[in-house]
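Given next, in structure tokens, is a single chain: the form predicted alone.
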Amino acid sequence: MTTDNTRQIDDCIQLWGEILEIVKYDLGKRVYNTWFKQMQFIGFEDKVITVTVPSNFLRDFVSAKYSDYLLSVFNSHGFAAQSIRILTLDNNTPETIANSDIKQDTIIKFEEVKTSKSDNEQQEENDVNRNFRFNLNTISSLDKKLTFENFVVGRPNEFAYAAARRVAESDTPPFNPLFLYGGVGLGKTHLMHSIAWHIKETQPQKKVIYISAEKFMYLFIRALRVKDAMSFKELFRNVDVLMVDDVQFIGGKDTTQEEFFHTFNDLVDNNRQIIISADKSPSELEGVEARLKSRLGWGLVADIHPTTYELRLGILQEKVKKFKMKIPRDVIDFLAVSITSNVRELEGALNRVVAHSTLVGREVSIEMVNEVLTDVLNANKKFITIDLIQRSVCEFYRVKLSDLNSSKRIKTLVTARQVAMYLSKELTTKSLPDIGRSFGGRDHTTVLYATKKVKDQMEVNQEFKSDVEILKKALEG
């Protein structure tokens, strides 16, 4: 084996993961998991390429009708390869294929596939290689109903706010970069966007781009394959503002990521404005290099917070708004105490009640909701403890924990503890004096009181009802 081969198989098994993943964006994923997804690369020598699939029925068809696409892909890479073999790997290891008679049938020449192309065919790949830059330039696309004036601000996630509108609105970078960060579904994609808009408006002479990490890798990945990594490099690295979401995708891809870093330093040298998005901070993204880590860090961290209460009650007050239709008030608090789980959620709960109202023509109520978001609601069931009692009260009630459990004698307060109290009693398995105890170690008789006080004034109050039923109900899921 010479030299050169040698440093190919690296350059091989170092892209073998990006090979897969043009494989899956190129076919599709149902194509890939059914074909390739167990395909493993064993090696590369004397101008023939390896991989092997776990059955013979696999290795035939992908013999038949994909191996000139695997042939052209890996060339496209710079391997000067004349052909691939497809193995059966079954109980076998890769020296002992390696050392296994190959079947003739199994080997496909490079010759052979490069003059198997029609002209049409051969015409239709010229033209996607021709039309690259401009593909380039049509990569950012906006929700137009994704923007600030949109955007519902709490205590979770007003600090993201507040960083992702001082970047919108300064000429040049406040900090460099903001990383916004957060679990799925909080909002960083909206406030991105948000950004991006008001960019747009009022300072329509920069050029911003917006792209997923993932895309920012297939466009890499695609103009390697097409020999035009300049156009690539001279579109990302002359942009004023770069944003890259869900930069948490190109964990492990170590190519992507050089061309990342490398990107990054050339903005940031240039006093360009980056703005990042992640599931978790930088310092905990798993498979990036640390020095690329160490950048991410470099300049605003912010991180939005699950929502509260009170947040995905605004939220779902500002959505009721644009639908011309009434829904009861004890429905948007039964669903923003239910659904837990993130905005995306909560929205489309939202959607799929309103659909359900509209084409039945049915009333929208708790016990209809109940029946529509079933598969929601039960994904969002807890298992009831006193502690997620006290929590989901003060919440509701919105004072703080450490309050309903003091000596404080506040009205609200109160009101608050006694709830707790009657809803533990309720809907755990708890004694009397078990609760008392989880509630600052008050004395059972406490407990007792605070019970029959609810019931009390449930019995006369209509709207005090209606606020226990609805936490009992979000409790029990």
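Heads up, when I say rigid core I mean the largest set of C-alphas that superpose within 1.5 Å between the two forms. Everything quoted here is computed from the prediction, not taken from an experiment. Numbering follows the first chain given and starts at 1. Compared with the form predicted together with adenosine-5'-diphosphate (ADP):
After superposition on the rigid core, the Cα atom of Asn33 is displaced by 2 Å or more between these two forms. Relative to the superposed core, Met458 undergoes a Cα shift smaller than 2 Å between these two forms. Relative to the superposed rigid core, Val468 undergoes a CA displacement smaller than 2 Å between these two forms.
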Given for the second form:
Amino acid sequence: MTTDNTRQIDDCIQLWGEILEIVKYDLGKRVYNTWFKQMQFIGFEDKVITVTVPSNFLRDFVSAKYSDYLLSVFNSHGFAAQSIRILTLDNNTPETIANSDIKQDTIIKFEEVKTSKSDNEQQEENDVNRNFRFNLNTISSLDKKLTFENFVVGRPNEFAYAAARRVAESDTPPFNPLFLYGGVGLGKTHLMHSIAWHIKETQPQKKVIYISAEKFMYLFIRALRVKDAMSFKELFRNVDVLMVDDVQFIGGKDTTQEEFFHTFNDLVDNNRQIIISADKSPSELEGVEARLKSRLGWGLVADIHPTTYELRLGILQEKVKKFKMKIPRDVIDFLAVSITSNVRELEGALNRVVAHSTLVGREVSIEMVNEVLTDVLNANKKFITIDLIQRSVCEFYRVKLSDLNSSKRIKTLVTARQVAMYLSKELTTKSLPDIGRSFGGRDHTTVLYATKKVKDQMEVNQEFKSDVEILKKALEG
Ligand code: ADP
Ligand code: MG
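Moving on from the form predicted alone, kindly provide the form predicted together with adenosine-5'-diphosphate (ADP) as a structure.
What follows is the entire complex, opening with the chain shown before.
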């Protein structure tokens, strides 16, 4: 805590960036972008912090809703402020106001709203901040459901899964770091939690920390502010396994990167396991120092690919087991074909269907799913092309795209090819010769024959009909 009521403006401006980071972390990016992004720090004098926002509307809203919160963040950063003054900026104000030393009176309209705290409240808050300490429980919260047992393995994630298991089962780091990367909702966090659970179970003496990169950043910045950087460093330097999730978030945060780099090196030098996840490979991470990027790629880099129909089906089958309700196979197929974005969304869709059915007592059917999930299905809807049809059909019938367009005549392949041709005719505006060309240069009469064959089959074979309909509905979204 500062003893000086009037902090140097330069000092404050430096802290300002960190305070904004904390706000972003606490309240989320959306709230931050709406209410705080354009806020500027003006000064701190006579226990009053002054900030500006560009409009009266913003000023009123932030004053009413966030001034107490903002005051507490400032005070946790060593300000001993009693109130915060939110002013509206004059339109003529230079953008770099926070860095200029123009007198306040000349640049701001004094339409201020003031909020104060009593001395008692203030004292209490300062005490809380002073007592802020790190302990394992505050940062290492693991989700019981995220275990290896609940992780469904398929082609897109088998390598990452094998690597994760290897790390979890080894005494000493088999590769360091293990770097898991892949798109959102594909199971990175799930694998990290699984590793942690496995180690807790089989090697309980090991100290394991799982932390998001954002939280790492937040704790580090806070530690610096409450002058407790030592215990922060100690905590991370004494772990056996450190997992940092979503490391892309440290891009552009130089001091945190520096600290992370040192922590990282210390742990690796001491033969401790590090596991990192990110949405991109080490070399593609934006705003990350070159030496850190290179260090991150030293161990094993394992990527998780987008899901396939087969994996989605497997995941759904696994997830429906936990519901007492019976969900028809065609609905599961339909979900697996239609919701291709990621596992999180797939899971969410299934939960919604089940919740809806339980609440209104309606039987689960494709029709019902279409109604309940209109938004998700629309978002997953794609522009239908022959290529997309071919891929979907291949996924569905589990055949290779190259085989589909070859001259091979194995039974499943023939069926898949004919269905794909039929759907291309039904769902695109392409002509028969065009479609023929897209299927390995076949003649238009072959396409015509295929569409007729599929129609006939649908008349006599219910199962086949239902397969084709599922595919069609899924493609149409
Ligand atoms: P990420 O961290 O890559 O964004 P998550 O690990 O949070 O993704 O996964 C999102 C959701 O999907 C979680 O509920 C997770 O349990 C589930 N999930 C992802 N992949 C699988 C899988 N292979 N098997 C079972 N559930 C999975
Ligand atoms: Mg995650």
